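Consider the single chain below, provided in structure tokens and representing the form predicted on its own.
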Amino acid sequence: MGKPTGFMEVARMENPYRDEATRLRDFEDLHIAQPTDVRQAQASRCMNCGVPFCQSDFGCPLHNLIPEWNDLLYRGREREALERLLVTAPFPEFTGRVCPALCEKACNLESEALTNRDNELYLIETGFEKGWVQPRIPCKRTGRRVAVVGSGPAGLATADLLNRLGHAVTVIERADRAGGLLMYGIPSMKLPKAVVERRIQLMEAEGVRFLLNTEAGPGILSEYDAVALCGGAKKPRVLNVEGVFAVDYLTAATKAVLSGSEPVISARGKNVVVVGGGDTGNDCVGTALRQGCVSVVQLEMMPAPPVDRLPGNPWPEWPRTLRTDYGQLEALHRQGADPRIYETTVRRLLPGAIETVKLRGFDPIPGTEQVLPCDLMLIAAGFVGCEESTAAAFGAKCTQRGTLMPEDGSHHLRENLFSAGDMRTGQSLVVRALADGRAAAMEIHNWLGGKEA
């Protein structure tokens, strides 16, 4: 169980951050890894929990081993303790970069929990830097082809497993590299390209094949034994002004940093406002400040979190809780000040400016309207739903939440036909899209016969 008393000596050490001024200046790493010792002593303070919320429900989507792994860690067992974290995680790589790290928040230790996110990515990296990680190659194919629509995290995870499970797999990607949001949604200093391209070539030495720039059509239902559609939650709220939608901004802003060249759509020199208030609505805040902006203001409709947990929201759930993370932290140093404003609105655009209301409930408040400059606002609002053309070209029919999911909750859409990840369930988290994906090429397997390589 670890170090019986490590959780009582140790006290919790994440990832520091690169300083903010530092940091500022380029698109790398946000955290600076810690060593071996460090992760050991971090791994020491896991109780081996009798009851372990944090591979619960509650915890861990994916139901990773944690007390497993972090007792052989501390122990110097660093191989045997990768070789434990992969029995059910896919990509630690992914999620130990960019997971808001559920696992911790149930941990019994509750606000000084383990820190798991770090740990697994340590194990994983090290693991990559000592050529632990090598292509497994399924041993005997089953003879069954299977394409998957997307490289986001669901058809990643997807993909890998049913690859693992010995059918020949080949992943259909519109996008000119694959990876989905991991490449284009999310920005180079919370997850470097590099880490993605990395595992898409072990992926192609296992021997998954991704066809890039390439739109899939219902043709390939009857071209291959199964179909798993993975093409997430890509359908933004439109909000009642115009203005451009995040994920197009965060992607303009990947392709240039990859390819050395301005952005097709830039923050430099100008007054920007993020119109959300959540993890995207945060990385665009950072990326504006990286690119050069003058101002950057974050607008959100809802109120300000409490700063505690309240009565109605006890451990092990999720707190909701006020967080300021990367971005917010990086306007504070900059401008002096928090970019988020809470309760509040755009009313209208106004030449080089927006007018913002003040909020009750979803009410606007008269009088207490105010204007802000605005040269580029970046619409942050969150999804809802699946594009309607992918679900219409395969004959899929949406729910009213605008996903692709069937009346019986499994995968199985039809005939040969699966959905996974967010086009499935909605808007969520890249490790329960991950664990979406596992889950959709179990039922692949057996509905195609269900025996292994």
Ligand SMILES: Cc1cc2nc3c(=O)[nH]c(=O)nc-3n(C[C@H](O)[C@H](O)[C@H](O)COP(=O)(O)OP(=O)(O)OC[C@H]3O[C@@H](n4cnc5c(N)ncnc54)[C@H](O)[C@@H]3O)c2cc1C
Given for the second form:
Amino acid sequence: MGKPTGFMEVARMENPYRDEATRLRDFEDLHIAQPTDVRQAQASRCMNCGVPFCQSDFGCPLHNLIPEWNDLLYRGREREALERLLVTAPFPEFTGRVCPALCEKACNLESEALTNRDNELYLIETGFEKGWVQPRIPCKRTGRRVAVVGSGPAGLATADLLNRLGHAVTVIERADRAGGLLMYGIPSMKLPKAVVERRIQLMEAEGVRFLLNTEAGPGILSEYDAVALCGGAKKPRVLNVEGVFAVDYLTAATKAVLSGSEPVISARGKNVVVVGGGDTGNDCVGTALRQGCVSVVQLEMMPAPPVDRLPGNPWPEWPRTLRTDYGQLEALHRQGADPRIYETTVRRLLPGAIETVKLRGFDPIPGTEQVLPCDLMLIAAGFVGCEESTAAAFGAKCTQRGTLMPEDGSHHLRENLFSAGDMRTGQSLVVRALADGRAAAMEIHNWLGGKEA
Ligand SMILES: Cc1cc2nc3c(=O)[nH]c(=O)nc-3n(C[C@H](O)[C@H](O)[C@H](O)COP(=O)(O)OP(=O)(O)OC[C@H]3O[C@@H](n4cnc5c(N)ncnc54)[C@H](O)[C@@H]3O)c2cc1C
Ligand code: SF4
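Switching forms now, from the form predicted on its own to the form predicted in complex with the named molecule, please provide the structure.
First the chain shown before, then all remaining chains and molecules of the complex.
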């Protein structure tokens, strides 16, 4: 284990945020990376528990070997630590930035948990910096061809593993850049786009082919030995009033940051209302503030979560407690108040405003109507599954939840057709999409008659 007394001597320290006033001026990384001695001290806190919940089903979906690489990091054996991390984690530079760190919530140290996410990020960024991360080109090819539809985390993880197993992989993506929601969805300050492009270039050097600006159709079923549908689940929940969908707004914002131009949809000079109190809504708040909105509020239908865990939500489960994320902190700094208004929804649009109403459960409470200034309403009210058109084009039938989940719970839809990621499970997390993509890749490999190349 790390240092037997480390967890008693060293306090938890996450990579701190840049202060609000500075970070609101740009779309650069939110966090300040910490030097080697800090990360080593943090790694020394791992207790190497007899039952490491951090890497169990309660914790990391990739089952990362967390106690092992924390121990190696503590001992200054960074390169070996990175090698242990890469056994299970395909892209730690993504999870090290955007993962909600399920492992930390399952850590025996509870609120004083290890800083696994930051340690993971430190290891991979050190690896890139020192030239340890090089293209890993398979020494033998199987001669089998696989098409992966969609280049989000699920598609990238599927392609990465199949390529390592020796298959010839082509990723087909309709957008102009690869990455799915890693590129167009998650804002630049959470995940700089150069980080996504660096990985795509590495995968290309390893032999994965990317076809961008290309809509995949059923013709590829006869062209390739196997096809993995990883098209995501971005179909937004529609409200009774019209607004701009969060992903469209965030995509436009990222395109503007990348091209240095004005966004097609901008919050500049506007009163913004975000409908939806979750993580996507928070990203909209942070983006609107950076674009120079006049004001921003976030409406949430549900009551505010409790500050502490309730008895029905014990450790090591994910804590369903109140979290104040970076965008909400920035709104607090700029406006002096948390932007979230709970148990409230939008009732109708008015010129330059909206009418809201308070809810009891899902029922409006008469007499609680309120008018809020609004020039731009962003809808971040969740997702209801994948695009039926893509599913239908491939002759696949969606479940009631709008997903392509095979009846037996596998990844195999029929003949040479497979599914993975949000398209199979519904909108989830990057780390879950990665784990699902890797599981799909193994199923495809076995179906192709696979022995490791
Ligand atoms: C705004 C936002 C912020 C988020 N922030 C976080 C976060 O901080 N942390 C976290 O863990 N998770 C976050 N998530 C969730 C996470 O991004 C998703 O769970 C994850 O990206 C799903 O990966 P995926 O590969 O299944 O699908 P996606 O990332 O959605 O990728 C699917 C890709 O398939 C392409 N595609 C679809 N159909 C076709 C077709 N017919 N032909 C060609 N291409 C096609 C699409 O263009 C897209 O690029 C966020 C989600 C959103 C919306
Ligand atoms: S991927 Fe997420 S859950 Fe897994 S070790 Fe990293 S931060 Fe923890």
